[in-house]
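Just the one chain here, the form predicted alone, laid out as C-alpha cells.
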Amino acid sequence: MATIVIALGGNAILQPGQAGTAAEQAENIRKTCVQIAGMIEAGHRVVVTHGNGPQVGNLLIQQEEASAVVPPMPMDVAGAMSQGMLGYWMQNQLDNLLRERGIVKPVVTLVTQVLVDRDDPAFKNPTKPVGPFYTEAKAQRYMAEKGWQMKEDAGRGWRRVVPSPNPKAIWEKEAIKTLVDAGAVVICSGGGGVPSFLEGEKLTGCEAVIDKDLAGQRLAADVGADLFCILTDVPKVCLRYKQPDQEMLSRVTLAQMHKYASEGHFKAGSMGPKVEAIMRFVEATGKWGVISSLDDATQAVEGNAGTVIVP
C-alpha cells in the first residue's frame, strides 16, 4: 500500500471552451474522481491537490463587480474560498463513487496554508497575472489607491500581477499525516495553498500565488508520500514538443531530466513547473514521480504509463 499525492491539472476541473458553470465543473470532477476511486480501490492511500486558476480568477472578478455593494475580499481569502468550493465538489463526488463501490472511507477537505519567505525574490518582481482586465485609467487609479502592481497584457487590457514565491512548508502537514494514517482521503493545498508568512508566533496570509505543482511537491515531501503523480492533458513529457522530431519520454533518470531541462525543452508556462516539481521530489526523497494524462492515471501510479522519473 503506497501513499500517493495526486496533483490535478486544470483540465480535471474545467475543459477548454466551457463556461465554468457549477454543473460543468462538478461533472468534470466526477470523471476525474473515477480515476482516484480506482486507486483507492486498489489499496493506495491518496492525498489530492489541484489547481484553481480559473476559479479564483472568477472569484476576484465577482469581488470587483460587487465592490460597490459589499467589501471585496483580498486574494488570500479568495484562494481559501476556492479551496473550499473545489474541495466540496471533489469530496462530494469521491464520497459517492467510493460508496458505489462498497468502500466506506472518510473524504476530507482541508483549507491549507503554505509558508513562504518574505525575502523571496518573487516579492520584488511580481509576475503572475490575476483577476480581471482593466482599462489603463482604472489600472493607474488602483496602482495609486491600492498599491497594486499592474501590467498591460498583450493589448487585452491591464491586469494585476502578484508574486509567485517558492513554497517552504505545508503548515497543516501534521494534520494531513494524521488524517491519512487514520484512513482518510485528504483534499488539500488547492491552488498551491494560501501563501503565508510566519513572523514570530504569528501566521499571516499574503497576496501572492504559489505554483500548484511546486506546492504539490512540498506536500508530497512533507507527508512522506511514496509517489508524487502530476496529472495533466498530455500522455507523456516530450522533447521538442510539437516539432516534427518530437520525442515522448517514458522512463528517465533524474540526471537525464536535469539535462533536458537545462537544454530548454520545458517551457515556464506549461511543462516547466511540472518537471521541476517532480525533480525536486525525486531529489529530496530518493523516490519516484510520474507525469501523465488524466486518462492514464491508474496505470501511471503503477509505473505503466506517463513519464516516470527515477533517482
Contents of the next structure:
2 protein chains.
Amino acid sequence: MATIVIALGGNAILQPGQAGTAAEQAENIRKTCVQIAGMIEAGHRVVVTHGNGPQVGNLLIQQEEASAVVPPMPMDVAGAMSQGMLGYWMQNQLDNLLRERGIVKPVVTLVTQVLVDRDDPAFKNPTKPVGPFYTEAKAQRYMAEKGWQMKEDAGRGWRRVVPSPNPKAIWEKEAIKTLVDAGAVVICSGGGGVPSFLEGEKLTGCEAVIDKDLAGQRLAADVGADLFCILTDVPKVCLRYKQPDQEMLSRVTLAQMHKYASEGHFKAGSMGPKVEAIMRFVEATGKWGVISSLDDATQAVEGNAGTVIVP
Amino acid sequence: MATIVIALGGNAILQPGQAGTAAEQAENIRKTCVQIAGMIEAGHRVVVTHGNGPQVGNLLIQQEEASAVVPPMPMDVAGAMSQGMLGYWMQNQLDNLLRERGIVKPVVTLVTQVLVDRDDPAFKNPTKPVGPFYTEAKAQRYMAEKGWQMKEDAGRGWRRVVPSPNPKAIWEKEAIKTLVDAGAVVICSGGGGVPSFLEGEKLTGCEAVIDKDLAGQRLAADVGADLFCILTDVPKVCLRYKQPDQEMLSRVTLAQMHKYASEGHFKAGSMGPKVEAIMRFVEATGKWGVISSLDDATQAVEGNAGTVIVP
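Next block, the form predicted together with another copy of the chain, ref. the form predicted alone:
Let's see the whole complex now, leading with the same chain.
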C-alpha cells in the first residue's frame, strides 16, 4: 500500500468549449474520480490536489460584473472559494463512487494556505495571467485605479498578471497528515493553495497564484508520499513535442530528465512546471514520480503507463 | 478541559450597514476569534461553526449579475464556496491570534455536507428567504423559468424561498472527530452545511438551507461535545422580549425552557431555532448549553454569563 499524491489538471474538471455549468463540472469530476476510486480500491492511500484556473477565472468575472452591488473579493479569497466549490464536488463524487464499491472511508476537503517567501523574485516580476480579457482603455484604467499589472496577451486583449511564487510549505500539513494516517482521502491545496507570507507571526494571504503542480510536490513531500503523480491531457512527456521526430518518454532517470529540461524540451506554461515538480519530488525524497493522462491513471500509479521518473 | 462547539451568528462576520468588503469581514472575524482564542488559551478544545446568510446572499447576487457570461452556480455550490471563503478567513485569523499567544495547533476548515431527509416536510413548504429582492415581474418570470418558489417580503420586494430541512447527520463527522482528537481546532458545517440527501448509496446536494444552529447541535452531538454554545447579538435569552416587563434568563432547566418555548416567547426567525437547538443538545446528551453575546463568550463557556440551559 502506497500513499499517493495526485495532481489533477484543469481539463479533469472543465474541458475546452464547455460553458462550465455545475452539472458539466460535477460530471467531469465524477469521471476523474472513477480513476481515483480505482486506486483506492487497489489499496492505495490517496491525497488529491487540483488546478482551479477556469473556475477562479469565472469567479473573478463574477466579482467584476457584480461590483456595483457587491464588493469584489480579492484573489486570495476567490481562491479559497474555488477550493470550497471544487472540493465539494470532488468529495461528493468520490465518496459516492467508493460507497458504490462497498468502500466506506472519510473523503474530505481542507481549505489550504501555502507559505511563500515575500522576497520571492516572482513578486517583482508578475507573469501569471488571470481572469478576463480587457480592452486597452479598461486595462489602463485598472492599472491606474487598482494598481494591477496588466499585459497584452497575443492579440486577444489585455489581462491582469500576478506573481507566481514558489511554494515553501503547506500550512495545514499536520492536519492533512493526521487525516491521511487515519485512513481518510484528503482533497487539499486546490489551485496551488492560498499564497500566504509570514510577517513576524502573522500569516497573510496575497494576490498571487502558486503553480498547482509545484504546490503538489510540496504536499507530497510534506505528507511523506511514496509517489507523486501528475495527471494531464497527454499520455507521456515528449521530447521535441509536436515535431515530426517527437519522442515519447516512458522511463527516465532524474539526471536524464534534468538534461532534457536544460535543453528546453518542456514549455514554461505547460509541461515545464510538471516536469520540474516531479524532478523536485524525486530529488527531495529519492522516490519516484509519474506524469500521465487521466485515462491511464490507474496503470500509471503502478508504474505501467505515463512517463516514470526515477532517482 | 471541555470540548466546546461554538456557533457564530452572521453578525460576528458582517454587521448591518457594512458593505461586506474582504477587509471588513476579515476584521470582524478577527475580533470574534479573539474570544475563541481566549477559550483555547483556557485549555478548551473548540469546534467552530458559523452562519453564511449575508455572504451566500452576495454570492447569489454575483451568480445573477454575471449570468450572461458565467453559468450561475446553484445554492449547494454557493454554500460550499461560502464555506471556503469564511473558513479561510477564520482559520487564518484564529491561527494568527493563537501563535501571538504562543499556542501552536492546527486550525483547519472542512467542507461539510449535512444529511437531510428527502421526505422532510420542509421540502413541501419552502420558508427560508435567500438572495436578492426582485420586482414582481421578475419574480413571476423566475418562478416560470427556473421553477423557483418566491414570496413577497413585507413590502420590500419578492424573494426566493427555499426549504429549511432538519439536519440528520454531519456527513464528515468521523474526520472532524479525528482532527479534534488530534488537538486541532476545526471550522466546519458553515452555513449549516450543504444540505444533501441519500438515494440508495448516492448522496446529492440540494437547493435548501439548514439552520446553522440546528446543524451545530448535530455537530455538537456527533463530536461528543461537553458544551454547545451559541453566540448571538444579545447577552441573554429573554421572556417577553422588548416588552416593558422583559425578563432576562440566566439559568433555566430544560423543562422550564420547553414551557417558555411552548408559550411562544421565542420568535421563529431569530431566538426560536437557537433555543430549540440548545434544548435538543441538552435533551440528547444530558450536558448543558449556553446562548450568549459574543462579548461575553469566554465567560459564558464557563457558565458565568449568557443563558445557561441545564438538564
